[in-house]
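As a starting point, one isolated chain is supplied in C-alpha cells, in the form predicted on its own.
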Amino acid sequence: MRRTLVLLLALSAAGCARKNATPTGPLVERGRQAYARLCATCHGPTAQGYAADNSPSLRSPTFLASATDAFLRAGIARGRPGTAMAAFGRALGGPLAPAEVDAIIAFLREGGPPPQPLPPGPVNGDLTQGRVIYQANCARCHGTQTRRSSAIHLANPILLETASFAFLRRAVEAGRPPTSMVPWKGALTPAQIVDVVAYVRSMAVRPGIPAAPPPGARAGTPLLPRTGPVVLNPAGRAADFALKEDRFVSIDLVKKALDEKRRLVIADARAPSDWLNLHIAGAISTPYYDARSLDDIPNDGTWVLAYCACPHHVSGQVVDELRKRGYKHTAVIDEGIFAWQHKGYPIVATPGLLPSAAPPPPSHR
C-alpha cells in the first residue's frame, strides 16, 4: 500500500511538472525517445522510479537539484556494476553515443529544478558511529556491502566514485520526496549525518568495472557478434519445464536441464555491456531494446529462457516479444543472473570481477 501511494504521488508530481513545462526542443525530444526505449521499463514512464526493483526516482526535485550533469552522465554511461543498471555508454558496449546520453539528461531535467551549488561542510566523520546509525536506520532499505535490498544499493563502486560527499549529505538531509526516502534532517543531528555519510563512502572497497571496453566489446556496434552456438546441446533431448504462472522457471530447474545436456537457448536480456562483464555460461546477448537480436533464434519448439538482473522486467519483455512471434516454449529465469551467480552455477565473467552483492530476499523484491 505504501509503495502504491508513493507511485501515485510521484505520477501526480510529474504530471504537474509537465503542465508547467515550457515547449520542448529537439534535444529533449530525442532524450524522451531514448528514455522510453531504454529506461522507462525500470525507472517508469515519467522517471518516477521503482517500476522495477531498486530503480530510483529520477524526477525527485531534491535529486535533480543536487545532481550535476557529470554525475548523471556517469550514471547512464557507466551504470551501476552488480545491479540492474547497465552501462549504456557505447564505449563500454552499450547502445548510447555521448550525444544521446546528453539528450536523456536534458529530458530528465525538463520541468525540474536546475542543479544548485551544494554548500561545503565537514567531510570526515566517525565511521564507528556512522556504522551504528546506518545499520539502525538505512540497511533495511539500502542493504549492506554484501546484500542488496529494496532501495538503491549504496555500496556501489561507481556510485561512490562519482557522488560527492556533499551530494550524499544533501540526500540524507532532504530525502527524495515523494519516494519512501524521507528527510533525515532533524531526526539525525548534523554530526550524525556526517558520520553516516562517511560510513557509506567507506563501503566503496570493492573494485568496479574499468572505464574501458571489456574484452570483446565493439564500440559503436549495438549488436554483439555471436561467439558461440545459439542453441545449447543441439543434439540433446528437448527440455521439459513446468512453469510457475505460465511464465517463470527456477534457476535450479535450468541448471538441472543443462546438467542433463537438454536442448535449449539461454537469452541474456540486459544491455551488451552487462553481458560482456558477466553472463550465464552459454547465454547469448539479446538486449531487450533491440528485437533484431532474436532473429537468429530458431522457432522450432526449442525452449528459449530469458534472464536479466531485475529479475523479471526486461527478460519479461524478451519473452513477450518471442511469444508475439509464435514461439511455443519460452520462460523467464525467475531469480535472475545474480541469484544464479550466488548459487555458484556456471558463469563467464570479466577477469578480476568480484561477485556482486547478493540479491534482495524474496520479501523485498
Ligand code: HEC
Second form
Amino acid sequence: MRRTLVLLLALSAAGCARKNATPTGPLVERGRQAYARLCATCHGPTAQGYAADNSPSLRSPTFLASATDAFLRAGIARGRPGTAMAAFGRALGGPLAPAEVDAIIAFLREGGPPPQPLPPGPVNGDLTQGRVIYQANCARCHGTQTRRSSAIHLANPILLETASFAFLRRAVEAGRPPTSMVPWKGALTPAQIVDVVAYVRSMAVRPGIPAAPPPGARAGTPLLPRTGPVVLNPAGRAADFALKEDRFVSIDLVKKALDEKRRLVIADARAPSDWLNLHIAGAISTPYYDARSLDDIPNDGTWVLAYCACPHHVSGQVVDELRKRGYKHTAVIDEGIFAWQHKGYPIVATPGLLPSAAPPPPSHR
Ligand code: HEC
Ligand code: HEC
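So the form predicted on its own is up there; where is the form predicted together with heme C (HEC)?
Now the complete complex, all chains and molecules, led by this one.
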C-alpha cells in the first residue's frame, strides 16, 4: 500500500517536472484535448494506464523509446480488434482524422524519450522451447492464443502485424517499468528471450481480421446513421429487470427479455468502428464520447441497456448520461459484448470476422 503511494507521488512529481520543462505547442495541446475526450477514460488522465479494462500505459519510457510513430498510429487508427481498444481512425468508422491521430501521438511523446533505433538481432528462435517458457512465465498475465487475461493480448493480429521482432524482444528484455511487466533480462537468457518472442509471433494464426467497415457503411461520419429501429419490439410488453447494485443486468436476463419480445433499447457504447465489426443484434450505436447519439432514444420509461467490450467502463458513461437526463430505466449489460458473443447469443458481424479472444475471467477485469 505504502509502496503504491510512494510510486504515485513519484509519478505525479515526474509529471509536474515534465510539464514545467517543456512548453506545450498547439499540436500537443490539440492532442491533449482529443486524448482527454476519447482515451483518458481507459488509459487514465495522464496516459499512465489502468484507469479501466487493464488498458496499458502509453507513457512508460521503455514503451516510448521503442514504439515508432507508425506503430502508435496503427494502434490508434486500427485498434486491437477483439479487445476493448477500438479503431479510432476515420477510415474504419472511428472519430479521428489522421492529423488528430498525429496530435495525440505528439501529446503522448511530450517529455518522453524519442524512439530509438532497435539493434537488429536474431529473428528466429526455437518455438518448442519458447512455448514452454511462455506457459511457465507469461501466460498468467498475457493469456493464451484465444483468451485475453490481465495484460495486452499478444496474439492480436494487428499487434503482431505492426510490432517488429526487435520491438517485442526489447519489451521482454527491458520490461515496462513501473508496470507489472518486469524486465526479463537476467531471469531469462538471451536465447530464451529470442525463443519466447518467436513463440509469441507464432501465436498470430488469424491474420487479417477485417477491421474495416462493411461495404455500404459510410466511413468517416462521426455518428452512424441508424439502419434499424431504435426501440426493439415497440409493440411488446415493457421489459422488467431487477438490477444488481442498482446498475447491472446479466446477458442471460437480456437474452430472455429479447426471447419474450419485450420492448427495450440496446445501446452499443463503443466507437462506431467496433459497432460496424460486431454488435448485439438490434443494438444502436451510441459512442461514449458523443452524447448527441442518445438524442433519439425515447425518454418514456422504456428500458435502455448499454454495453461495451470492457465489460463496464464506457457503457457506464452512457448510463450515467441517460440517468442525468432523467431516463428512469437504464442499466449496464454486465459481462459485455465478448461474453455475449461467446455464449452464441445473436450478433451482427462483418462477414468473415473471426471470433474475438474470450473475455478475461472476472478476477482480471
Ligand atoms: C475502452 C477502453 C479504451 C479506450 C477508450 C482506449 N483504449 Fe487504447 N487500449 C485499450 C486496451 C484494453 C488496450 C490493450 C489491448 C490488447 O489487449 O491488446 C489498448 C491498447 C492501446 C495501444 C497499444 C499499446 C501497446 O503497448 O501496444 C495504444 C497505442 C492505445 N491503446 C492508444 C489509445 C488512444 C490514443 C486512445 C484514444 C484515442 C485509446 N487508446 C482509447 C483500451 C482503450
Ligand atoms: C505480472 C504480469 C506479466 C507477466 C508475468 C508478463 N507480462 Fe508482459 N506485460 C504485462 C503488462 C501489464 C504489460 C503492459 C505494460 C504497460 O502498461 O506498458 C506487458 C507488456 C508486454 C509486452 C509489450 C507489448 C506492447 O504492445 O507494448 C510484451 C512483448 C510482453 N509483455 C511480453 C511478455 C512475455 C514474453 C512474458 C513472459 C516472459 C511476459 N510479458 C510476462 C504483464 C506481464
